[in-house]
Amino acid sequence: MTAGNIVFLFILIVAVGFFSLNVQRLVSYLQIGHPDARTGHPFTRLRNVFEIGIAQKKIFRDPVAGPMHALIFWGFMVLTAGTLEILIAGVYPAFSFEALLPKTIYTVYSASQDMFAVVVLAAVSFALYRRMVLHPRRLDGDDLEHTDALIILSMIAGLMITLLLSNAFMLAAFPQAMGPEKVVSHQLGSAFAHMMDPRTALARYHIFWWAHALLILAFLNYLPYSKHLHVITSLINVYFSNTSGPGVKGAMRSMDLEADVESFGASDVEQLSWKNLLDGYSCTECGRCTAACPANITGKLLSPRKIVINTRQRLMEKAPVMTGDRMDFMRPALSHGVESYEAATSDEVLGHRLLDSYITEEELWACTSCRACVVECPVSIDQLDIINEMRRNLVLTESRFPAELQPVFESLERNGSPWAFSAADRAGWTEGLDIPTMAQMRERGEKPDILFWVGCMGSFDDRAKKITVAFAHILRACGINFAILGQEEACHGDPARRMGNEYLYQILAKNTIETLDRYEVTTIVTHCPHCFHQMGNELPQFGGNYEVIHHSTYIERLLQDARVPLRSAEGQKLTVAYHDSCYLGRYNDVYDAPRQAMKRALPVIELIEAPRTKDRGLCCGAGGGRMFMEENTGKRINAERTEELLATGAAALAVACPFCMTMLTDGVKANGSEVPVYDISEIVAGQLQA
């Protein structure tokens, strides 16, 4: 071992030790969050790591930046092995994987180091050009710190350049030192060999080898203080995430309302889960979430990226105080009135919080809960979970919510509906249809095959009642034995839960379960995606386990089995643009059934897809309780979506949700258009034999 090896060993020990201390520090910060069990279903989690993390499935949703980032990521994975070889050789010069691996495998490995160094360098060059020259819109805003990104990209470029040059100068000094598989290094080495003598080439090899090795260690220890910490945490975050399963996608976590706590929900970082805080570490600040957010697109203050960044900023501000940490000296000067570490240890840090000091009410209430941000995130961050927890705190702990929600909460509590309608009017739409209730069938000693859950919109809204009637006609025409609850039906509480009123939600949910269990209901069909999601995916949290089917899926099955008596399709071909409901699509992956139902019922139909469709579809603006709130900032979301659908030139618009029906119908009217909006059940019912 030479003196150089001893020096490098000392540097390596110090660098790895400092990095280990930083890892310990960051883990201790996560521990201020509340527990969240994330260890179940290991095979599903490993599959997510492979598909989303390693195969970069989500990142390819962006056709330009996606391949660029994927190449950098894959290059890093391949080059990590080479990095390990370099660091070990710095201490023990004779070490090489060549002695450990079969010749064929080592040749492939050796060639990959050369090839991916070039690939990563090219990708990084494009990334720098894109950021500094093209300035994509989603990389701006939210007061992003671009300097950090430029530092990281420059360091990565430096790593690739020093790797290639050290190999090239080694070959210039000793042409037989490496196999011919390192094509780029050999070409550079041949050029350098004609320009200098072997001794000069060897000296430069040592310079670039040290530059590369030290840059590796510097890069490693810079990451814990950089937004690019996601280089380390992204795969870990994907493993522990539930956004693509395991569990039910989009299901809000339940709360113990009888717990002895001073507040509910979250107003600061320690009231979030450790996984929410890990999301902050893992955010790449790519802006895909914000670029897909309907609120942000239409000029509202909400930016899902900012929500996550603010969570990380507040964690880095408060956690050192809570843990007594002194290793955060490299973090940037604190914002929000705290300018130094000394100030950060004072009551000033504890005197403000994530809510209000970083994230405003206006941002939180702008959310439509559409899950577009969650679907787009390439590292499986759940931005919506943070928003929901902070909404709960606003409502349950501080009684702060938009004035429009007060009558909604009161009506849900008194009438079992978001609107002030009497429960006695719930079955008014059945007049002349002779549709039995569950109570009537029980009196006759009968039990229906399915319960048709009508929902509040389908019971009281004049336009939605037409959907209800159309679906009832289809069931009748197919000979389905069904019943409704009638005035015994009441809201299951989904609007209350999405608007942060978990207390009211749990009362309504448990009442619904009690009613359903009293009639021994097993199968439910509903035309409201919100009811479909809530009853099928969230009522099980309280013991309500039922088979819940959306009417689009049920109709498609009936059509597939040839049970729907249809008349022959005649006349001009009908062109239709279908709008995907968020709670049907992004929450439950139901995209094909509504489309197939329309095609089977009306063979001459032509479906035209809008630019944003299926899991990229734009929300109508009604979700997350926005149906009951005024939209005073920016462009109306329903107007944005309606204009996009009308621009397809379709003769009609189709939906599979009564909330979407209301929003798009209003959008069409506001646009001055006469294009009709149909529910898929209306299209199918219109083809029934007389």
Partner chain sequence: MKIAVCMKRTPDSESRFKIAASSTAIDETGLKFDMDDFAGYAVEAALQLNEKAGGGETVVYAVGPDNVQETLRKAMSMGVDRAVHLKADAVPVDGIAVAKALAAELKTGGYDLILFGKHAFDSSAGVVGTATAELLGLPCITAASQLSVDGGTGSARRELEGAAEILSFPLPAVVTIDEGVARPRYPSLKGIMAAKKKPMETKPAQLGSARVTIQKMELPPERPAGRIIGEGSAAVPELVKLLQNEAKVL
The other form holds:
Amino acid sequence: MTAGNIVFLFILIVAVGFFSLNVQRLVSYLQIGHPDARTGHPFTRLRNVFEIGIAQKKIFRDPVAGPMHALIFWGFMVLTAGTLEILIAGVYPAFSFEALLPKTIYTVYSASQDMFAVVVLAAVSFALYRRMVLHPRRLDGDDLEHTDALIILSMIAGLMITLLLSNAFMLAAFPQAMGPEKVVSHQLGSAFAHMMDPRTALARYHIFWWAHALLILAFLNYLPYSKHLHVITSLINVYFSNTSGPGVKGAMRSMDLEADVESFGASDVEQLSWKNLLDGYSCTECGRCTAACPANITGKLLSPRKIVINTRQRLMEKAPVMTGDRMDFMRPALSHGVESYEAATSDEVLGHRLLDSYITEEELWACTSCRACVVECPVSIDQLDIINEMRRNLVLTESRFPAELQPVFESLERNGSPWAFSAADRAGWTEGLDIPTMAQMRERGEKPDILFWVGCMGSFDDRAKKITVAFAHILRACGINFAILGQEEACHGDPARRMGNEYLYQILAKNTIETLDRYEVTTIVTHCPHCFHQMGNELPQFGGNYEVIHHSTYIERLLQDARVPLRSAEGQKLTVAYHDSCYLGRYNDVYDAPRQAMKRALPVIELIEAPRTKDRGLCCGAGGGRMFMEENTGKRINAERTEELLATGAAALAVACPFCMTMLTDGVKANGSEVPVYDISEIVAGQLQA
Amino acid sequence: MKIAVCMKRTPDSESRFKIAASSTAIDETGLKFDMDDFAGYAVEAALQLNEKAGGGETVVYAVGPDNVQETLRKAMSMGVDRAVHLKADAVPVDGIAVAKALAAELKTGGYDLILFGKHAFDSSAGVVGTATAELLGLPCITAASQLSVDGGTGSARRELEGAAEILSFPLPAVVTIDEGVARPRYPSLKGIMAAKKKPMETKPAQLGSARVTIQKMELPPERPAGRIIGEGSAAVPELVKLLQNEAKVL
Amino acid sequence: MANVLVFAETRNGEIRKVALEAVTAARKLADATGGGEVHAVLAGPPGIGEKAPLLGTYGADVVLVSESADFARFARESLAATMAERARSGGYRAVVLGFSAQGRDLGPRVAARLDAPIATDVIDLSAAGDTITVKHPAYANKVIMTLAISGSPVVISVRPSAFTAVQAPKAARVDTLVPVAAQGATVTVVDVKEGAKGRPDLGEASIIVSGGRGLKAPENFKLVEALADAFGNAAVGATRAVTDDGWRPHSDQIGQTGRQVSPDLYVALGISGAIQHLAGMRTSRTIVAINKDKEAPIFKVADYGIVGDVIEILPVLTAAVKAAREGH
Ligand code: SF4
Ligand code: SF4
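Mind pulling up the form predicted together with its partner chain next to the form predicted on its own we just looked at?
Entire complex below, previous chain first.
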């Protein structure tokens, strides 16, 4: 061991020690969040890590930044091995993987180090160019701070350059020091060999070796102070995330309403789960979520990225005070963007909170719960979960919500429907159709095979009632033995839950289960995606387990089995643009059934896709209780979506959700267009034999 | 301020009503009962007055069987401090009989203000509040659409047909509340939990003798089915004629 | 045989229509209880006595004129005391009032003072033996109650327009009734704001004229306003689509997210009748709809519908309504 080695060992210990203190601190901050079990289903979690993390599945959704980032990421993975070798060799110079690995493997490893250094350098240069010259829109907004990114990118570039140069100077001095597999370094090395004598080259080697090694340690210690903390946390975050499973996608978590607590939902960071807080560490501020957010696109205040960043900022503000952080003198700068709060005394800090001080009510109520942000996020952050928890706080603890929602809550409570319509009118649409209710069937001693759950829209909205009738016709024509609940149907509470009123929701959900169990219902079909999602995915939280099928899937199955008596399709080709419902698509991955059903029933149909389609489809604007709220800021979401659909030039629009139906019909009207909007069941029912 | 609010529990106004077999009551099966709408405005008005005054006590009263306790609890979940349940098998349709029970109870309460809804949805009579005021010998505003209190003096607005009175009155007083005054708040879960621990006193209602009784209840004749009377402006004369002679709204 | 005392309501020195209807109702009650006399209390500012003959025209046998400067405005306590005092001393079988803003207040006061049973908002009445029977719409007009009232006297207030005032000319005797002053603390009328300055509130208007996207442009709301003027004191409402577009202020919105109304007459102009809108106006007593699409859901709830272009029909309707009201 030389003196240099000893100095390096010392530096290494200090650097790693400082880094681990920071890690400990960050972990202690997470612990102020409430517990949330995230360890089950390790195999699903590992698969997510592999697909989303390592294979960068979501990153590739962006055709430009995707490959660029993937190359940097993979490069990092590969180069980390080399880095380890370098750090060990810095202390114990004789160390090399060569002695540990079979020759071929070592050769491949060695070549990869050389190659990836160049690849990463190229990708990083492009990233710098993109940020500084191209200025992609999604990287702006939300008061983002940009120097941090530039520092990080420059550091990475520096790491690659010093790596290549140290190797090259070594080879200039001793051409035999490394195998021929290090093609780039050899090229550079022989170039340098022409320019200087071996002694100078060796001296230069030492300079760049030290520069490289010190840069590694600097980089490591800079990370906890940077938004690029995601370099460390993203894979961990993907592992613990539930956004792509395990568990039911998009299902809101159940709350214990009997808990003796001062506050329900979250108004500050300690009322969020540790996972929500980890999300904060992991956000790369890439803006993919915000760029896909219908509220943000149409000019509302909401930005899901800001929600996550604010969570992190607030954590950084409050956690040191709560944990009595001993390292407070070097506070992570992750709170950047809220300078005004940075110098606050601890009393002031405790006077702030996430709600109001950082995130306003207006932002929270703008969310349509469309899940676009969640699907887009490359590191599996759950922005919506934070929004939902905060809405719960607004409603359950503070009783603060848009005034329009009060009649909705009251109607749900009194009439079992978000609209003040009497339950006695629920089955009004059956007039002249002779559709049996569960009660009637029971009286006759019969039991239907399926329950047709009509839903509140399908029962009360005039346009949606036509969908109900169309679907009933199809069921009839196929000889399905079905019944409805009629007067006994009442909202399962999903709208209340989405609007943060978990208390009302649980009452309604339990009532629903009680009714369904009383009739021993096992299979339910419905044409409302919200009912479909709620009953199939969330009622099990309260012991309601049923097979729930959306009518698009049900019709598609009937068609597949050739059970639907269809007329022979004649007529001209009809171009149709289908609009994906969020609760069908992003919540339940049903994309093909509605499309297939239309094509099967009416083969002359030609489907055209809007630019934003399937899991990237834009919300109609009705979800998350937005149906019941005013939309006063910016452009209307339904107008934005309808324009996009109409721009395809389709002769008709198709939906598979009564809420989308209302929003698009309004959008078409506002547009002055005459293009009809159909539910897929209406298209199929139109093809039934007379 | 010490404010009392007297309320009634009534079925939801959107319900479809059926007459019970006795034909002197409605069929209550399937009906949802809740705090009467106007009583809700009164509770909210009371809470806001005390919030503005920065203190005081708000107490709710209801006459009726045990199920009114649920409604009293709801008021407490909105922020009312305590409740008094005046127990009776049923609420008589005779408003004076009810007013006597309330007056007997409120007489010694020491209230600065006693609020009522302007009427209850079910009986739609609007007697109890004003009659209680008379029995207590207090000034009374019937159906106030605005209400404020400053020191010992109240101000109110009251709608007349096509005009409005601006009124002033000394406290203590009775005010029955019309729609415009305040929209009732939605109780938070926190409020619901807190209400479970608030005091509820139960005592028998000292109702006066009932001299008004329900002899019969019936549903009004079905509204004739809507009809399209014509197309374009040619149909206007017919429409105006119908509005005058059939609907009698002109 | 017992007499019936009527409160003949006045405002601004004029006898109100509801007073004449109350006289008619009282006449009917007097006949049903054995053919007694109808005595009408005409309370108002000095000079109101001149109007006494009008009450005779509608069947009052005696007009009791009570003049007081206080009665220029609604001096509730003093009026209640005067009425109660007279009812007590005159040994009447019943006191009849209109269920108007004044009668709504006065009825319970008089009943409490007399310790008499009261029935309010009555649309029909009859008597048999010692019992007076009345019909009273309850549950927001969804149920009609028949109430039996025992004891004497009884207080009854009648719903405006439920009894049509019929002339039964009599040379009414005119008497003076000394006003009884209020005792104790009273309500002071600071001011009376006469309407017509601006429109009535949506919640209080008995007629609402409302416009939707079928009006095509914000300017066309002028036509809606004109119709509201033609109706007299009508309020103007709008659908959510229209208020969202900023054609009308948000406070005008009728529907689930706006105001929920149930006026006597609701005129829906160019409104298709989305669920959100229906939830706010469905309970109106009479609904008129004008819309170009005859399939529009609004026609399902409307009592009277006209299919056609609302812009073209509106001026015609406005003129016709104006003519009809002036012809009255
Ligand atoms: S769920 Fe949809 S609306 Fe809500 S924040 Fe995410 S993208 Fe925006
Ligand atoms: S939350 Fe996810 S998608 Fe949004 S900015 Fe952060 S990392 Fe990007």
